[in-house]
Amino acid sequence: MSRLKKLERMLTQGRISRREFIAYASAVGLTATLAPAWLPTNVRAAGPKRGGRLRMGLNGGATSDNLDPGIQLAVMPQVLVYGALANCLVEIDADGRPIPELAESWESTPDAKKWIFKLRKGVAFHDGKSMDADDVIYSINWHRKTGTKSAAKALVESILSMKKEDKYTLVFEMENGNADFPYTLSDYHLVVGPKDTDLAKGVFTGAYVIKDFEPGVRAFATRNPNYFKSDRAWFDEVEILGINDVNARTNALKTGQIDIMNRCDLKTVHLFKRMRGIQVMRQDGFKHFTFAMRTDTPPFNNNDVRLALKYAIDREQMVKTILRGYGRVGNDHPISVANRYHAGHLPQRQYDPDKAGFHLKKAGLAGATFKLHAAEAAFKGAVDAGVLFREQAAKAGITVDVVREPNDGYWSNVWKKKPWCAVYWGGRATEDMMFSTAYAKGAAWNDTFWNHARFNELLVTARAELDETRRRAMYGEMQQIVRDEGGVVVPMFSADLAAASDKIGHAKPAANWELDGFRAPERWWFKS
């Protein structure tokens, strides 16, 4: 198997041709079912073409944005920095697997505590300087240094040390074993810039070079002629416009003023699909909505209360009404079907008013009222979802009182403060990142204040486990624990809907983030 992996890697790096790969693979008796993502794009589809100006209209830009990789909170800067200007050591492919980007290869010790990364040679920054291990160390330290404002601090906290073995070899020592470390390094914050510079300037190694950036309004970049990937960066120029109003985005795409828009209006997307010249793209990723209960606060410290509320919600109807069918039902844990170790064997929790009533009675709280705090800022449709929940719960004899909170300041005043509130999660590419971020004991964003001994123990063991089967079993058990004893109701996973002119060509999009893992500017092209 490792032989095949090595061959695959050589193929993606262009050290052998596809023909050679097949010859070698059959020579050593390997039946290779080659994933399409391993092949250069031009083999997959008939002819991506170079040229043209890509115009994207994206929501989520604000006049307060900047290019600092540590503070990338909205789609517009994320697509700009991670999708156009910069690269990480590792990239996530269309099947959700880590593949080499600025790193050429990597390996770890069996306890997954020490990771050795070989860097790609001959990569130049936009300013002409060539990239080596020092730049990578500097860029990771951007999020580790004392007094950093980076939102990725928690991701890199477990790195004990980084050592430069030679110019192109880097050794990471981890505090605990972490089998998913390559995934961590694909995070959109952890892009590599030249050492001893201000990374907020936008000088990186990526497909495009920034020419003009007006936060929240417009970004303009031109193709990097020295880009190290030959089968990417098809557009000559990329223009990203901040268009927060969904109707304005829709009209701009309809009238041909932009080529790609993100986040279609769920209410009108069925009409959009019928329009000629428009393609609507759906990605089922990690994004999910939760109703988080503080398990350290009565009455939610009683698991019967939590179970009662979990049985009192009709997930199918939620997906149908709130997401208009563009999503999947949740099973009261945060792991999506797009994750590797999604526990598909767990029975789907069903709407069951009788069981809900039973658990509430068991908790001795029959007839009690539960206040659910929600605002549109939590997620689009959160208040409606709350009201729908109220009606569904009423059938089980449970009174849910929906408290509408102001959008402004929702994340600082309601989230993690009120005992029960609506929450939006972008989700994470790995089970470990998701659980460590929001379910581990004491984690900064553990919004249910949950502390489960067996779960916490499994989290650490599974993180260092390199054996697939054992890992799968552990993550399966953890999903079950969250589902049955956790503090979240997870009614639904929301799909990402983007639309583009049908002149845009693309391969199967990666689901780790919207718009092909934010990489549409780098990966997509104009067909003619």
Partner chain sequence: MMQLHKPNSIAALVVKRIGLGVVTLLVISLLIFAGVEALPGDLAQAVLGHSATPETVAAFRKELKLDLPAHERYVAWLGAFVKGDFGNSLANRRPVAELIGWRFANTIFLAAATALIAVPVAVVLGILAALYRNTLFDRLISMATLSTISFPEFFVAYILIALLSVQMAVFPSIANVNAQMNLWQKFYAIFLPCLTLALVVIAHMMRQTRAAIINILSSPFIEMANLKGLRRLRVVVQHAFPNALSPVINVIALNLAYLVVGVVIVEVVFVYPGLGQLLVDSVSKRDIPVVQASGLIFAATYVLLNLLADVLSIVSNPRLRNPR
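Now show me the form predicted on its own; what you just gave was the form predicted together with its partner chain.
Excluded here are partners and other molecules; the one chain stands alone.
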């Protein structure tokens, strides 16, 4: 047996450590013959290098897109603003932890009602102005002002006051305690721009400076020469192309027209995995797909109708057929197993045509037809999921009419407008952020227009609760309320699948959003 084989055997049997294995191999001159899997990262591949133009082909672009951080609805503008142009006070790392970004540090009082943030010094906006506390106050108030349409309004409305103690110290006073407040300030809407400017102009502090923006079609940005992170912004230029058709994205990557694509076609991703020069990346986080019903609109204001439709869907088949196994079944609430307080004790709702028929009859709507509006813009496979839902519901005597909508304008013309429609949610890193954004009374993105007194009470109480046991119980009850009384069918949680040229390098990706928490333009690089 060769010396290398002996060393490999000792390593696999646990007789030596990985570090000892590398050391021994190096000592006897065998490093050059090692398989790449045995080598440490700094040996396997060169570190990040600066240069080149990153070309991303993303879905989710629309002609209605703009750079206002409060109303980002789809992946293309989200990656552009949050991933390339701007920064928040707080960033979520690859392990799901809140870490300083534009903030340098923070601390709170024991009741979590008062938070003191120290800001990073020496940060410049793209126009050259230095960032300070006044800019942060202005940027957060952008989402609190009267008449705002910002989706972040629900996240920041509990802030009673923001006080500048000095140029780089900011004090937040909360209406109630908020144990997750640093997570809140990482939300992609809450980026910081210069005071007394229109944030929709795209002037921020981020890794890249916008040069050209054609909504839904193309965005082009160049590296910010004054960026405050020396270990980020590796590309010279970033070009983001709106390519909503998955086949077109796939062909663009295969032919080298783009370097990265999101949302691979699950039917053909196995072919990508075998293709030379291509890497497929999977992230399992908080992303889920829903069929949202407006609970303020008949017949969906009747909970028996909502329960009928929840029992009329076969989740296991949905995951197998639509997600090709790249996901998990949902339980009609939005909290993922990746969340800290996921209510795993709740019984999994099963496909039950008899119960579905029972609830529909109880609602007095046996024989009724329900229109489900869907488009691929909602999520990849949304139309197919609607058709599958129709077939499953038919076994319960429920007629579902799937209405295929145009991709362009789906989020402005269909979502929250039609009584029942398919929806994509990236999810949120905490239970409070998810519930506050999409289920709280009056929240801008409450797409079921749901208003439940006990849920709203628990939302405030759980946010301030510092005892882990009590807090877990509250979030468990909230998940059960949504599951049994909410206006949303949550059939499945989906893994994020992106593909890229193997020339792209990256570290462990964050899972709070797809494409490394939307931060691929800032964090990734060309290997050569």
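Residue numbers count along the first chain shown, from 1. Just so we're on the same page, rigid core means the largest C-alpha set that superposes within 1.5 Å between forms. Model, not experiment: these values are computed from the prediction.
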Query raised in the report: After the core is overlaid between these two forms, has the C-alpha of Ala62 moved by 2 angstroms or more?
Result: no
**Report entry** Residue shift check between these two forms, rigid core fit, Gly128 Cα at least 2 Å
**Finding:** no
Query - Rigid hinge motion between these two forms - rotation in whole degrees - result: 24
Report summary line: Students should find the CA displacement of Trp411 between these two forms, rigid core aligned, in Å, to be 8.3
